[in-house]
Amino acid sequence: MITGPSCTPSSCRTAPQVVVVGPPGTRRMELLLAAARRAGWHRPTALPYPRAQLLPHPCLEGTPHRGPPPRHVLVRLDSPQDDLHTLRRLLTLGIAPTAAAGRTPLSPQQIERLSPARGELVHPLQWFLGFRELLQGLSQRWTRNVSWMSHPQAVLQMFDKHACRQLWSAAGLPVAPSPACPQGYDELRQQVRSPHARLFIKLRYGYAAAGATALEWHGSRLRAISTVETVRNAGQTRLFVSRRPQILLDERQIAQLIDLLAQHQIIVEEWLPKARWQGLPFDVRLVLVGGRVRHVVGRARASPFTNLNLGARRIPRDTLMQHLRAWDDLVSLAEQAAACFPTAGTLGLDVLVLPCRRRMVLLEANAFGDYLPGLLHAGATTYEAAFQGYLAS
């Protein structure tokens, strides 16, 4: 695991303290704090992202520190989603970098009036750029007596699907071919001139299948299957993540959807076929701690989108081991992929298994991909394994 510049494993254990940065009161936060306590860390505390931004050190209260240096602290960053105050802060931080990227950001007045509905995607590009500003600030200030379970830079790299592809490709690891890099639908059709194409379109900085769209055309026939539901309200189009796949057959509607997503930057990959389990396409989520595979679960669903948050069925690890023809290759590939993020103590990886059940392709890295309640390995949850792994390092 990763230790800070002024900390050794032995000094970490003399006064262990954990600070989990994330929205307070969420189920994720409660599970993380409980796991830290069970793993032997004393007094783990929650720190909201907006407050963390103001602190010179995670153990201080925002005033200039005088006296002895603050004691060592282990910082776990967690997902900033599901909290309106955090959302507003990240969008505010993202105003300037969004404008610098040539996009139109939400204004401070629009941000203050926000009241998003459940599942709504609110300017995902501006959200990410604000998150990047905040994490870069923390990494610059929180240096003395601080260790990161996953360094902010590693978290940001994993959020960037394009950066992940580049890292893995440079390491010679298999990724889905990317035939286009468009700014919109018309540009996509110009770049992919094949009369028959199957493509997967993703938000470059998306997560949990937000904005994912499977697009296929065969001559003049088109079909798009998307996690995105669009709603027109007061002259504006709002985007929502839907558990029920949205099927579009009209090219005008498909073009409008792709153009909306492209405003927030997209990547395009070939839509590859998946192996099947009990007749359902599936892929695999692996959780790695300290670069080693720990928890593994298959995700099966009669849809291009096999995310568990969208209702996919879980396939147990033992079942996967029997079903796959190259289990050791899967583990090796995952650990090679994780090695591309050497300062990530914990991460989730999504791996596509091709129909032969022998070959695999890396799909995505997920900085917060260890949120898998109820999944055990060697008697430990994913969160317990992360905290235990750090103490054992």
Contents of the next structure:
Amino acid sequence: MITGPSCTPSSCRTAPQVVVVGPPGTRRMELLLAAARRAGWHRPTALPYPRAQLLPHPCLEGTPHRGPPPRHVLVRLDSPQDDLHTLRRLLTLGIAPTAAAGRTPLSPQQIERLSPARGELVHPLQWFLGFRELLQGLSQRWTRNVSWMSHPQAVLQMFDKHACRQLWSAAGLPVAPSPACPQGYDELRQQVRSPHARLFIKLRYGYAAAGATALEWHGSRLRAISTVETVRNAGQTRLFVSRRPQILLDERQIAQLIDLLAQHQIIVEEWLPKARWQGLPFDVRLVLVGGRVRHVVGRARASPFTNLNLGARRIPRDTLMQHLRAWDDLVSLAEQAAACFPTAGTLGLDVLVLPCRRRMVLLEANAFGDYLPGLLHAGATTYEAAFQGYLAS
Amino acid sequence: MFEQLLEEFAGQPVQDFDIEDDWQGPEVAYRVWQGYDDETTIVERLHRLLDQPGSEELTGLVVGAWERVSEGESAKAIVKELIRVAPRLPKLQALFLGDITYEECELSWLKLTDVSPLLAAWPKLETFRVRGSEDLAFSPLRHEGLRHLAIESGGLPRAVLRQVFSCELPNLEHLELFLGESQYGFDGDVSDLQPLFSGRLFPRLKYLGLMNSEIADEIAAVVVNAPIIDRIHTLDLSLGNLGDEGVRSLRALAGKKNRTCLNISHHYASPKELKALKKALGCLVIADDPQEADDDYRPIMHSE
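Shown: the form predicted alone; wanted: the form predicted in complex with its partner chain:
Let us now look at the entire complex, which starts with that chain.
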């Protein structure tokens, strides 16, 4: 088990190269590379995941395998986003582990023919299991002269909401109660017997807003509010992230949705009420670098899914500091939560603030959750803080 | 669906009132509410608000989610409490009962109560808006102060319509009825609106809203020939399923002596018919938020 920061002071200061793994040419990548340059690294390289998967060492990109030993490299893993080539590679790597998990994977032929529409969630379980294969491969091969901004192990842990909950609970940190662990809708109803319930169902692997469904029943009344749309086409059901929350009132439809999500593994938490700011419920996203809180922003939105990608209003840090009644507790909680991932140099953290504005609950850790363009703290963007953080440590 | 809480009510900004620090003087319409599993009750917030210096000057009040609203608890208790404290808000002019988002509670799950005693507790109240229709009632009432009345619902029962039409509201100028659809409780038809169309009710009515209706076309066809049209300045058929048929009926407004403004926002009319309507009517036609029918399916705005 790795306990200290993976980048020691001496190796960082002498790291001559930065490699960012992710789809080149995207906005995220451009911002990351620019931030690395601004921090003093001269030629940061963008390395796509499919290419990375084949390299024995990250700085062998474009150089022959024989020759002088590889120089030291600082690797920043970032989001695969929705790059098609990467998606196909991840799904391919995920075929065997998905089958081993007892689920039907997309076949090589299906993967090859894949043409996902905008916002489509393609086999979330197979995606994650393939991503895990890839990252574990990198951590096994890229061992000499490599520093990780965030170690692949930490990244994978953060992608797994169940693992996060366990780590945090073991550390005595507050998480939303989880009243059930079902394989489907019927089992959920059996496990949660109370006549009135408000639950939040998320895909176990992946970002919360993609696939999150709020579920409420009272007596015979039932409703689900979901960010997922299902579309049946030629005997196949496809999943899409919807821009507007979908409301379902029909039990059969709701059961179908939950059963489908459960095939990719779900976690069920209590749908907790949130504190309001100017009449809107909000949660808090914090970015931590080197285990310390840097950027903080509130996300206010008139829906159960407060996520910046879906048009939430940002609440600036200063306003939050005044509005929350336990700011120091928030910072302390976030740093304790990050300490559970000691090899994560940077991470995004989502915290739910209860209506009393004093008590808080950890929602999720996001390995690539520092994509907050334009948000400054102490004059630096999140990416600049990440790279500067390494120079300082 | 009602996604957001009010930001403005009866000309004043709306602010949540939770603790003393939230008090910004009486020129604000405060919202009191109670969340799911809340540590503080709506009644506690209400009393805290009333304890603020100058609260007797308040002219606007917004009542949000009440205790256990999404568990089927009705507005009875909060209405009773409001009536009890009415003497402490002698200057109240505007009241909203039910500023509740769909996240807090599904619209059709809201349970109201008889609101006439509430109105009677404030004889000088000018504006009253209520959201929700299950168990909503208007027992016989004469109210001289009321100028603006609105009922927001996904399905308004004809019994409630009858009750509203039986109230004596001699100074009512603005009426909005969200009729909704049969699935959610609208069990009437256009004939239930006859007392209103006849023109013998509400002598001062100027703004008539028959909104969020799944029978918008039928309403349009009948209202254009009704006596009421000759005295109102605005006809609001927005948020419903108005289509080309209804829009064509509305062209008849062109022949009227009284110039009526028209709001048909959230509609299913074709650009062609809309253009013809605007050309025929000399007045303002508001037709924002055009919708596209899915085959024949034309959902109204608030249908839940």
